[in-house]
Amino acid sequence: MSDLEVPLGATHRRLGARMVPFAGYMMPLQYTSIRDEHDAVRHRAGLFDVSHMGEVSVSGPGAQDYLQHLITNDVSKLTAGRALYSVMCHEDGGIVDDLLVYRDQEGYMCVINAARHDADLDWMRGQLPSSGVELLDQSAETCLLALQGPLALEILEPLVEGGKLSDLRYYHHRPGTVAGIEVRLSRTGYTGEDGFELYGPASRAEELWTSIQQRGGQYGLVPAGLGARDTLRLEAGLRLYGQDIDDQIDPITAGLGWVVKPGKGDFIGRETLLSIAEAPTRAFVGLQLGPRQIARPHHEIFDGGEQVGVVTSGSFGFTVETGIAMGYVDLAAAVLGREFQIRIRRDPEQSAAATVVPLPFYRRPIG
């Protein structure tokens, strides 16, 4: 089966980047290189075209109930124009998938990740109720841009008709038009910056992108891609499906127990998750090794001659300067400041040494 196009797959071609496939998608990697575009939204700004992404509709009388049940967070604190973060789990705790939730005065939306796209219909369709909820799956016909980056503010905000966009807060959303294009507008992101994510028609992807990027051009703006989504995200310390967290891994080992709230009543996996959190036995770490040396999803962490944990995510970190890695260790050794050793080559005397830090490794100036 062949990888689909997201709708700007010519924009992204004509731009010279290069081409990937990525859960079922043709996706843009980098248009010059991870360290420039990485850089760039750490300075100034980037927009990355993130389509593959999932919009689900919740909607009907049983919407807000249904959701209850359905994840971890607790979506009756949410109103009109604010997003939540959260997981869906199975009854063993397992993560089925992490997922934003937008309420508006329709109902809800929930961005799930592209990979993930079909099982978490799959497993939203099997936990409906007989009546009173109607999910619709809008992915195909949505585009969704991220515009990421200290600047993002002042490249959008002249685009947007009809109001400031200063005064829309974080996790908060509204209706909108830029450049002439209806749009769900969203102060949200994956970068560990401030920044926007527009929810906007597929069918005028390439208007909206052309729009930002004429008008972010004066302000040192750039195409971003993948790799750089990758690296900045590490060095927010934001996990990623498939690697950080999957079916086999719960979200209080994960260290996402804040988004777990059983005190809202029951949902899947409730108690599972409460007999974890009283007798955890892993943890997930932040590990800072040297600045020559790269650990890898895989690599085995030591603690001496023990192995003691293994890293999901890994890379080095152009903003801090240095390699930085996440992932799982036994819950006794995970101790701020303690030296690990990865082994970060199939020969036992190739390994780096990398030390217990806090998450995440990079945190945006504010002010």
Given for the second form:
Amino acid sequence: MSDLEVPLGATHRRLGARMVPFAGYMMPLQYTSIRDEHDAVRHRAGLFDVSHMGEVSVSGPGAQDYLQHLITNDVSKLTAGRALYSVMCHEDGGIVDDLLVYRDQEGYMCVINAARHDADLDWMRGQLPSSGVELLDQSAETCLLALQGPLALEILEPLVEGGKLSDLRYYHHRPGTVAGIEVRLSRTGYTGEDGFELYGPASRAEELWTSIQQRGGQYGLVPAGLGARDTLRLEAGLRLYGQDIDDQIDPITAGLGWVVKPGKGDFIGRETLLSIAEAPTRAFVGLQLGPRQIARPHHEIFDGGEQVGVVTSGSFGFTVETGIAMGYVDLAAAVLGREFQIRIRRDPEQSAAATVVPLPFYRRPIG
Amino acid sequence: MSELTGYRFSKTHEWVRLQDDGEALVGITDHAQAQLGDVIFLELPAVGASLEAGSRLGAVESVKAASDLYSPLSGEVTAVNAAAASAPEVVNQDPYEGGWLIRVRLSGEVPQELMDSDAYEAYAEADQH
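Take the protein just shown as the form predicted alone and give its structure as the form predicted together with the partner chain.
Once more the chain from above appears, this time first in line as the rest of the complex follows.
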């Protein structure tokens, strides 16, 4: 299968992006350098095209009950105008995908990972009741731009008609018009910074992108690619599906127990997750390495001669200025301050010392 | 790539440029830095180390991967680019000049099998697919 083009593909190429295949799409990895784009998002702002993400609307009188059964978080608390992070699991607790659920007056919209689009839709359709719920895949006609960074609000505010953007709180959303284009404005992101995600019609992605870019130029806004998105989300301790979580990992073990709400009633995987929570065997931890040491997915974590875990994500943290990683270790080893050796080279003698530290590695300054 | 006269290239994407004093500078190619992405740090040999053509001389660690470097020629290391070692982004920004890695006093001729820029360009192009 050849890789699909996102609506802004030509724009990215014109901006000099290095395009790479990702989740079935040709996506911008970087425009200038990952470090520059990472720094811009931390100190000014960056504009990401993440239109490869999937959007599935869930509507009908049975929509709430359907989602309550499908996902682990509690949809009954989700009022119109709010967003909810969750996972959906198999009966054995393995994560089908992590997702964002938006509640509107009319219904819900689920935002899913591009790499899981087909598997998710199969799964979601398989869980449908005989009537009362309608799923609509809107991925192809929806573009998603993420404007992230401390100056995101200042950049976007004057482009928005109707209502002050500063009143939109974290994990809230509302319809709005940006540069004459109707979008869903959401105060969410995947970078650890303040920012917004804008869902609009794919047919107008170019206008949306250009208007934000032009307005942001004077603020030092830069286009940012998947490379920076990955180093930013790692510093923020955010899991990536396919690396940190997958269908062999349950949300309890992944440290996502806060999105599992057994008190809400029955849902897929509830019994298994309850028993895992009683006696977990592994834990998801943050690991800090030296400034010249970089752990990669699949690198083994040792405590002396014994393997206690494995790295799932690792890179250099440009803001924290050291090597950082996340991964799974045996529960008994998951103690803050414990020091391990990560086999970053074939030669065990060249293992990197790594200390268990709290997640996230980076927290944005308040105010 | 006409500006790259005087450069010779290895199949492992290192370049060599002979200096007026007969010593050679060694670096990695623009193709290599683009493939690697942001270079985070360099592992380079010490001054005085002896190198053999084709043997491992160090490594480049980037956001994406750690890659071994191979010596394109035999000789002794006479200098290491301290500026690149402390700020390795110069390898991405200026791979053929400011991003040189080591300086080598050759113990023989520049190996025949090193490519000229036209041959390397064709080789790197093919490598991409």
